[in-house]
Each structure stands twice: as structure tokens, then as C-alpha cells.
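Take a look at this one chain, the form predicted on its own, written out in C-alpha cells.
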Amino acid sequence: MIVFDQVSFWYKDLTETSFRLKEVSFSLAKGCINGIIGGNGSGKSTVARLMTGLMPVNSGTVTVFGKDPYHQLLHSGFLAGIIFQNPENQIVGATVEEDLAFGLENLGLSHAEMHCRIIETAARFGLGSLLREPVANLSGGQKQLLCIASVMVMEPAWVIFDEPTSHLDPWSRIDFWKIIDEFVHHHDLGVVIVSQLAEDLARYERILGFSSGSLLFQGSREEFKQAGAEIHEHFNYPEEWKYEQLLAAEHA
């Protein structure tokens, strides 16, 4: 489980109108998709980056699993993996085979279970057969589940992605919400997704809802389709939730 309890953050050059997280309190279970909601400057990013160990809080504690998750990375590797949104920053080996490679490594595993590992990982994101590929000659989607993939194979508890979708063509982001349902319940793994696409609130089983700092909304995903509209004047509403509620305004 992850805990924030009474959480603040701000950074160095706090000033009045510098970004603030406000003693934020919540906890996110594995066994369902968590998602975190708010446009840019909510905090939201802040609040994943804390998660995993980034960043050390002000004040207030965080924990994962009831460890610290920044002084764990410090001393013995990570408790949550973190996905960010442009590949470009993540991607660190030459082709995809040494990119899923470079974590493992890391892990001191032998070479026949990196190599078990690597390619189970290349053919669940469907880059089996790019494996000896130059990271250089992928398209902007191939990379995106390249990041997800060198993150996967490292086998963590839990993987908060930070705007995965926003690089990924409309198959593409079909297939992610595909691999993310198998992985959130079947394979034991804790999931946040970070975004303020409003899509993407449909795949959500919890929500937490963040705008300038502070922590507007938590619960589950028709709790928040029944809140009113002084949470969702804040957030970016799909639209076919609105429709939903026109028909059953129009049959009450």
C-alpha cells in the first residue's frame, strides 16, 4: 500500500505563488486501477514523483509497503518504478535488447534470467521481433512501450506512469489499457496512472484529483461521476459521461 499522511512539498525558491502541495493524506491499494487527475501545475506529477522516491517531502510522511520509498532508493533500489512521459528522457540503451537489459543488470541476475525475463517482456509489448532494432529507428508509440516494458521487466510491486498514453496512436493506447488490466488483476502488480486526458478517467476503478495542491477529490470512479459540479469544474470531464447524465436527467 501506498500512504501519504499529511504530505506538504514546495520547492527551494518557495515564493507566494511559487507550487505548493498542501498536506495531502491518502492511500492507494493494489488490485485496481488508481488513477491521479489535474490539469498542469495541480500537483499531481509532484505527487508521483514522491511516490517513488524522487524526492524527499517536506513535511508529513510517505511510505510504500511502510518503508520511506526516497530513502530506500538511496539505499537498497526502488520501491516504485516511474514512468515519465517523453521516452526520450527514460531510454537509455542503444536498441530495445539493451534498454530492457540495463535495469536487470542493475539487479545482478543471472544471464539466463535476464535473458527468460527480456524476451517474456519484448513479446507481452509486442516488441519481440524488434529486440536487435536500434532504439533510434522506433516510432514515438514503439518507445513509450519500450519505457513501459524496461520498467516491467524489473518485475516491481508497484509502476506509476506519468501520461503514458499521450505518445500512443488510438490502437496503440488500446492495447496499453490491455496489458495494464492484465497486469493490475492478474499478475499482483500496483498501478497509478497520472494524466489529465479526460479518456482516460473511464479506465480508473480510484481516483484522486489534485488541483493547485491540493487534494479535491478521492474515491472511487462513479463516486466521482456523481460528484458535483464544483469537482468537475476543475477536472476534464469525458464526454460521454456528460451524455449519460443528459439521458438519465431526460428519464427521471
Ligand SMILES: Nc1ncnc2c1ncn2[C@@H]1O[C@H](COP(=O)(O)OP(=O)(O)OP(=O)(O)O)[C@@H](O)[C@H]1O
Contents of the next structure:
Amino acid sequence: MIVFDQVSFWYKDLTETSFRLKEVSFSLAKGCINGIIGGNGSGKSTVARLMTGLMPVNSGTVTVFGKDPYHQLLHSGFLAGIIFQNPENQIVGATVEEDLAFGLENLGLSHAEMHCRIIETAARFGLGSLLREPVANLSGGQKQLLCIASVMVMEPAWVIFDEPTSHLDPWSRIDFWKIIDEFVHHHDLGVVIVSQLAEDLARYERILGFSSGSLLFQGSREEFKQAGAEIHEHFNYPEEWKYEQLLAAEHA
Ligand SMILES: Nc1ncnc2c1ncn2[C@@H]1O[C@H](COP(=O)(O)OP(=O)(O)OP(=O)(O)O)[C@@H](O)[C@H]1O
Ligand SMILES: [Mg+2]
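Please move on to the form predicted together with this ligand, as the form predicted on its own is already shown.
What follows is the whole complex; the chain from before opens it.
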């Protein structure tokens, strides 16, 4: 469970106009695909960073499995892994294999177990034939897949994905969602996905909607569909859902 209780946060240079996350409360459970939506600058990545414990809150509390992720990250490693919005910020290895091995080295695994996990994860993300490839030679989409694979290889309990499909082609996106679906529903992985793409929104089973640092909506996909225009106007509401509702209204 990830719980935000009355969380406020601001970056250091607080002025009247600067961004502020405003007393945000929610809880997210494993077993379903949790999604965060909101326009540019609404606070999605900020919430993702707070979940991972990359920075402390100014007031309120964040807990992951009942523990403070900031304190935990400082002292004994992460509670929730994060895949950053920009793949360039995340890659640390010179080759695909090195990058996949990097996080594993601190987990105290045997050499055989590490090797096994790397091969399996690389294959799952379509990187199996690129293990010796210098990271610099990868395409933008391949780098994004590598970032995802390098976190997943550590088998964290929760993973926060910040715009994970932005560089992926339509086929890789379908594969990405297949993997997420399998891990969430069959391997007990807790998942939070930040994405503004309408096609991704349709995959979310629970939705948090942010606008200017305020949590405007939280609920299921069905509840989001039923929310009024005063909520929908703040988000990239899928065209097909609008048609669906028009049709339903006509047949009512
Ligand atoms: N390191 C930082 N220092 C100061 N201000 C920041 C920092 N990171 C983000 N901000 C500001 O906080 C606000 C929210 O940023 P955040 O990155 O959380 O938005 P976002 O919803 O992820 O946007 P996007 O869709 O563009 O990724 C923005 O106004 C941004 O300028
Ligand atoms: Mg962002």
C-alpha cells in the first residue's frame, strides 16, 4: 500500500506563484493498475519522486508498506523503484548487460542468479540480442525499455513508471502493457503509471488526477468516466469515451 496523508510539498524557492503540492491524500493498493494523470506541470513527477523517497515532504506523511520511503532510501535502499521520465537520467552502465547488472550488485545475489535474471529480463523486454551493445548505440525506445528492464530486474515490490511509453513504438507499447498486466495480476507487483496518453488512460484501473498540485480526482476508471465535465476539462479525456457517452445517452 502507498499512502499519502495530507502531503504538502514545494521545491525550495517558494514564492506566491511557484508550484506547491497541496495537502494531497490517497492510498493505492497492489492488484490493479494505478494511473496518475494531469497536464504539464500539474505535479505528476513530483508525486512519483515522493513515492520513491527521492525527497522529503514538507508536511503530512508518505508511507510505502507503512514505512517512510525517504528515510528508507537513505538507510537501506528503495521501497518503490522508479523509472524516470527521461531515460538519459537513468542509464548508468556502458553496455546493456552492465546497466542491467548495476542495481543487482547491491542485492547480494549469487553470480548464477544474477546471470539468470539478466538473461530472462533482457529477453522479456526485447533486449536479448543487445546485451553486449554499448548503450550509446541504442535508439530512444530501446533506452526506455532498458530503463524499465533495469528496475524490473531487481524485482521490486512497487514500481513507479513516469511516462514509460513516450518513446516506444506502437508494438513496443502493446508489449509493455502485456508485461505490466501480467506482473500486476499474476506476480504481485504494485504499479503506478504516470501518463497523459489517452490510450494509456484506458488501461488504468484506478486513477489519480492532478491539476496545479491539487488532487482533483481519485477513483476507478468507471468513476472517472462518470465524473462531470468540470473534472474532464482538466484532463486529456479520450475522444472515444466522449462518443461512448453520447451513444449511451442517445439510447437511454
Ligand atoms: N527540481 C525542481 N525545482 C524547482 N521546481 C521544480 C522542480 N521540478 C519540478 N518543478 C516544478 O514543479 C511543478 C510540477 O512539476 P512536475 O515535474 O511534477 O510536473 P509534471 O506533472 O510531471 O509535468 P510534465 O507533464 O511536464 O512531466 C512544475 O511547475 C515544475 O516547474
Ligand atoms: Mg513529469
